[in-house]
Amino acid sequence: MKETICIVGLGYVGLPLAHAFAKAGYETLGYDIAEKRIGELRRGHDRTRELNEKQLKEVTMTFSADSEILERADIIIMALPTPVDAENKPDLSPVESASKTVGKHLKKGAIVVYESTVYPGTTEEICGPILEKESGLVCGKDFFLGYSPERINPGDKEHTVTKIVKVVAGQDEKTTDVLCELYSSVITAGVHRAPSVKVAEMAKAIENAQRDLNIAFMNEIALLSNKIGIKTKDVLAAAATKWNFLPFKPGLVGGHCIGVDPYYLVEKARQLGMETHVIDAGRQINDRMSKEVAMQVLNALDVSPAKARILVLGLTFKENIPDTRNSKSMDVVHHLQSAGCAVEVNDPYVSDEELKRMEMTTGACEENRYDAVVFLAPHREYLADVQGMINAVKKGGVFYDLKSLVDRDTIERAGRRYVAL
């Protein structure tokens, strides 16, 4: 008989995973503290756009904001955010709070699996004791711990949850066996059996830290290329002709993973009395890029900032998703506003309600309206109407193309000035 699975946290990670288990025939429960989110899912609506209405209704999943649902689960999978605070210190409060709730409803023999990105030791040294305290059960005897880091790429319809190799670890061999069998039943790409929970935790953290460092290098190269007076796009195209050149590109690093996870490694090193240098350097470069982008726009204007009207296209941290968490696009907006510019924003994936909450002024690609259009998140809707974006810029104005996706000659033939990172 298959286990009953409960997914805690029904966001970008938890919901697709719940769907995969339900599709494989498991009794699948979903718990989230957000009652509004539960109501939407019951009605067949996923605001993250990871699943469509048909996918939500093709399987049987039980969604609830009542924590008593946890008592039915044989295996509880924690898919929760692990952000950083204002000082870039790891904030484990979502995971700790959820662990307290789960502990209160934990049944004997259950396995609790964490999928959140954490620093090594978190699952066994922080979460395990919380579960013990709240449940009155003994970890490793009455219940068991596992760790299988999420690898969801929001908005990616090709590399979906079942098509990405899953790293799996349990606190002992038997638990690892159970979890490998469980995940293997839904992950068609297969599983990688890690020798310990700490190894799996560390592996996840370095995946995103590695990307952060590579992008930081490209950002520094972009800034240097601009100083020299050559095009970053041309430099990368030439370098990419070598077979082992890594094709990373410059840009803004936001979101809930790449711009956050390195700080978890920094924190663990600090706890152990070790200084990190390379990781810190990468973070410093990427954290300052929103200001660098704003300065490039300001320097390109042919009017004073106080007289400039600017449209920023794309507020989400990446294209074709509605996720604005830790988005550096908003930092660009704030830098431009601080310089005195009148800034309007547009994003087809961000609701009017959220824009109002962020105190943003909305705008649109109206002809000859702006001194500069700043193209940050390349949503498919924008790329389908490149001419509309160009026409929104006044003659002689600036079209800023963060990712060098629009043809420079097209911009310049239209009488606008082209600037790119």
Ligand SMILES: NC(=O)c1ccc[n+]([C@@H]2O[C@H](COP(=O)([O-])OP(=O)(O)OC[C@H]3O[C@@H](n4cnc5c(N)ncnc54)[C@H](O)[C@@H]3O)[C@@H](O)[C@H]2O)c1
Contents of the next structure:
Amino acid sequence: MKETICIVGLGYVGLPLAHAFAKAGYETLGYDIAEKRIGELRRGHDRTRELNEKQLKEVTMTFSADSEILERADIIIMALPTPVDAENKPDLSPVESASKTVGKHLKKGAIVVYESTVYPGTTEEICGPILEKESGLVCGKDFFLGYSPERINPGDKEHTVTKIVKVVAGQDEKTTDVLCELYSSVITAGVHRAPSVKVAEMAKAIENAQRDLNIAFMNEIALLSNKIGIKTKDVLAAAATKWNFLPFKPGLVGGHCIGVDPYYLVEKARQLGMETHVIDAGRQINDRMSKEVAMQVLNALDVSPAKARILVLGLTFKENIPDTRNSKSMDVVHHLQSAGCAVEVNDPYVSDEELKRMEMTTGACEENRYDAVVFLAPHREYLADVQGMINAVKKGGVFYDLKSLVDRDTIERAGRRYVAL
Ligand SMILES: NC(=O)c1ccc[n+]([C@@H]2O[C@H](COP(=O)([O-])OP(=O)(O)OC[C@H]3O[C@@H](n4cnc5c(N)ncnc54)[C@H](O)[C@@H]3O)[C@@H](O)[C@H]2O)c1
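Write the structure block of the form predicted together with this ligand for the protein whose form predicted on its own appears above.
Entire complex below, previous chain first.
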């Protein structure tokens, strides 16, 4: 008989995973502390837009904010947030608190698999003891631990959860066998059996840290190219003709993965008395980029900041998703505002309610209204009407194209000035 699965934390990661298990015929339960989220999911609405109403309704999933539901689960999959605090130190409190709850309802023989991005040692040295304490059971005898990092990319409808190879590790061979079999039954791309939980934890953290560093390098090259007076896009196009040049692009690194996970490695190194340098350098450059972007816009204006009206397009941390957490676009807005500019914002993925909460003034692509349009998160809706974005800039004004996606000549032919990172 198939195991009963309970996913704990039904966000960007947990919900698509629950759907995949339910679709493969597992009895699938979902537990989340957010009652509002549970209510919405029961009504067939996913505010993260990872699943549409049809997908939510095509399978049977039982969602609950009542932790008693955990008692039925043979396999519990933990998909909790792992942010950093104001000092960029890992904040494991959601993972710890959910582990306490799970411990209170843990069934003998159950496997608890962590999917959150953490530093090596978190699953076995922090979560295992919490589960033992709360359950009164013995880890490795009465219940078992596993780790399988999630690698989805929100908003990406091509690389969905079942199409990405899953790295899987258990605390012992038998647990790893069970988990490999379980994940293989839903992940069509297959599984990679990692030799230990710590290896799997480390692998996930370095995937994101590597991306952070590569983008940081491109950002530094973009800043230098700007100083030299050449276009970054031209430099990268030329360099990319070599077979082993890596095609990364400069940009803002926000969200709660790429810009956050490197700090988990830094903290682990610190705990072990080791200093990191490369990882920290990447973080410093990327964290500085929103200010650099704002400076580029301010330097390009032909009116004083106090007289400038600016429209920022795309507030979410990346395109085509509604996630504004740790969005660097917001930082760009704040820098422009601090310089005295009147900034209006637009984002089809962010609700009016949220914009109001963020105290933002909304604007839209009205003809000849702005001294600068700052195109940050390239949502598909914007790319479908490039002319509308260009026309919103006053003649002679600035079109700032963070990701160099709009044709420079088109903008210049329309009598506007083009600036890119
Ligand atoms: N979002 C991504 O694209 C992505 C990709 C790969 C890995 N990850 C990692 O996966 C993990 C989860 O990320 P996410 O984006 O799904 O987070 P999320 O914030 O979208 O979802 C987390 C969910 O957990 C719930 N929650 C918080 N505390 C809880 C508790 N004590 N008990 C029960 N539920 C609780 C929240 O209400 C929320 O619904 C993180 O470690 C993240 O780094 C995320």
